[in-house]
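One chain comes next, on its own, written as structure tokens: the form predicted alone.
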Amino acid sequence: MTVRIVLGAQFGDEAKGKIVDFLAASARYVVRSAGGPNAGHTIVLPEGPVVLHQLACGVLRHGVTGVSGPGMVIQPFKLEEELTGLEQRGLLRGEVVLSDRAHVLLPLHEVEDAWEDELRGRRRPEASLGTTRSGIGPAYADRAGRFGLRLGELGRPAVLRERLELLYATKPHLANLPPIDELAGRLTEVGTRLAPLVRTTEPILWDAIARGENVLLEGAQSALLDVDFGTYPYVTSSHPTSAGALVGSGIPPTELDGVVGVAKAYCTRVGAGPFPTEEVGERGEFLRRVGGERGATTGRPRRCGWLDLVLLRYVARLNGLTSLAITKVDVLGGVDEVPVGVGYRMPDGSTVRDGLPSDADELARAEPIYETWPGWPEFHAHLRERIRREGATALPSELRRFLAFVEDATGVPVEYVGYGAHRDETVWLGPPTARRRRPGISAWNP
């Protein structure tokens, strides 16, 4: 039995969905622990690509239960569309369970999200956060303010009406909200349709662990977008960290066996916020074009740059990473040299190699220090077939040296490598051995 967390180790869009789907082949439960329809996990199946927004990746595999957990904010109308789309394609193969404790993201939260971002932009254009305007922040704010409505309460008309009236009373500044009677009716109807899927999920997971079944916790967004430990205020409104995954699933920390951090061989970011290793010229456009770097949810082009080991070391420490999954190495195939950010020069002349400045403006002023590594060959069809047949030993020697460098720099072993978009284009390098793992928490050297 194992309980493992898979989380983003950069600014999101690291191909977490691909890694979760790969590991879900040996899991009994896959639990999405935070976020809502702002996240999009793309899995490329033989039948074509699938983008999941509010469902856990386990729903794509027979014999696996995908749990949308208590830490999520769920937009029920969009969730129904997602379920219907999968059913029509014949791809809803696992069981779907929705936590009764998950909060409901309402259409009024989407209106409020747009209003808030426009307000920031009017006061100071550079202050706009570039959110997806999916209503995530306002929904989490109402949860924290105890104005929220939970999924299990959609079948309680009196509670539903009372919560909606209170919510509307707190938002007199918002125009064009749907009439409260209309929204109450729609929520009652969708709640009735979703009711067979809604359950108290913590005992289900506790019993699975007691039976020795494998449980996988699926992160959304990434650790550098954590509302407390990320590049605030350019962050999401939840906790996409290992600690957040436990809180958002109801699994106690004593049951955790491992934390897999997912990072690209380069780096991307969507929306506003500091990005020290960003490439704004031709090389950045190359990464965007070859990597297909557009947001799965919004379609927005992603900002592109190089792997940043300062931030990756920070994420490794913050989340207790036990292994890494390095994805999209094929995008850099055929590139002569691969820059890697190993430190920052700050405006005061100091050098930083560890730690994330708590001030986003300070991080934005950091000048990256690069080391350059030799590139590796293109991932042509023959090489891909060799890797499928022979495993990790078929990876190019230049790439293996690059991965060893990342291991040494972070103290975390690389356990998985993704070398293409398809489900089978992931290779396991072997278990993270004691020799390769950093033994516990050592002194921090900022």
Contents of the next structure:
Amino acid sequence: MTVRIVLGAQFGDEAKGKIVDFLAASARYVVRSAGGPNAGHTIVLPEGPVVLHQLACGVLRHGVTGVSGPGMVIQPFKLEEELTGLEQRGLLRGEVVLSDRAHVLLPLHEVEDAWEDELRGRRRPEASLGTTRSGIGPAYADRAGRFGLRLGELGRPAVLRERLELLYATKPHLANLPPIDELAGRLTEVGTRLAPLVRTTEPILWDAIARGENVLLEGAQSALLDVDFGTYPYVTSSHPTSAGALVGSGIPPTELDGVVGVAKAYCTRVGAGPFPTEEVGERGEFLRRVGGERGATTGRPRRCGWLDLVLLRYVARLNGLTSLAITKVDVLGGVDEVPVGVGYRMPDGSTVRDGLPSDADELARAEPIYETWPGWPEFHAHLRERIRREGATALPSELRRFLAFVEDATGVPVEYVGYGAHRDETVWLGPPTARRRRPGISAWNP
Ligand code: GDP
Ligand code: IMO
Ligand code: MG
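To complete the pair, please output the form predicted together with 6-O-phosphoryl inosine monophosphate (IMO); the form predicted alone was given just before.
Below, the chain from earlier opens the complete complex, with every other chain and molecule after it.
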């Protein structure tokens, strides 16, 4: 392993944080490449649970540098609180580096995010996206519009002032913004405190790769929330795909060695948008309760349903997944039958087994076709202990058959299984089998 990406293969909250933390044990750098405070990545340490929003999970391990990378939008005041919180608990064990190219997400972006989502819902309440209200959309819009402010610019008062004046002029719709002087003062102060952590991160990562060190790119959100390839408009504003992880970290595609897609053994979604295998009844409530499905950032109850192999196959192809991490299998332990979505029946009578309709409304009308798999036993303490001691061979045979089915349906080997929230409750199933061989560059030669 040299450069690997871990990304969300469903609608977010797949336990990316836990898988990244597991792999970070043998990484030198862990890099967040997209999103900002909308992310909530939970790791349950012996000291208790930690939720990271803007820091890479690597900061919890000695000898690892956690980079908040160039593709992020960073709310500096919240970032400072996150740092202080970890320090106070004695959990900040790695080094923290912040990219000078990362954009600054301002408190006014949070106000604008709420304003925009209310605007969307004014005509039709269902049109609200249910964003995390953390300012992501407006911050990325200002970045694309060239009105943004970057972390490396916080220490340049003249630039800061000019940029804020311009930004304010673009937002006459926002009432009660703080005076520019006041905001500029607060930003200068926080910028001064964060300055020792701010670096140009690309050469640091290039040098690490050249030395053969392991670099892990930590995805936030998920491929199905990608602004282009997700269920638009019910998406976030960044590119949480494998290609996006490279763009957002400045690592060239030729350096990439693998892409791990993280998916729960079932599925959840928080916020609005199509979710074909959603269970609104008692069984959905069961998953929510047993899986503890509440947003790590907003505390909102997550919508719950079954694993959807149409979506997972799409994500596998879109991102070139080289392996899968299937998490939260313990939540289904003791369930008699596990439904899995294998296709959709569409209103015109056609059947879809492959590919995501580009129209979210069409996906919302898809009627799932299920296959039902026999459940596996409960993950009681004895079984957990055996898995810890013996590894993957101790996984129940019914679960192994289920995992083999997921592998067949997606064409991607399952490499990791998560069977509990604790840091050590992930098991490695062995190296993934080699991917399809390509002819290589020689095929281009005359
Ligand atoms: P992320 O955003 O993808 O990092 O995921 P979140 O942290 O938002 O949500 C995952 C939740 O599931 C957290 O509460 C984790 O502590 C918990 N969790 C992670 N892996 C497992 C697992 O294998 N089993 C169980 N029961 N809980 C898990
Ligand atoms: P992690 O990294 C789950 C969802 C929001 C909303 C949509 C747009 O913890 O998996 P945004 O605030 O980004 O403009 O909201 O995207 N969303 C997430 N859902 N996990 C996340 O992050 C999410 N980040 C954004 O609920 O539907
Ligand atoms: Mg989360």
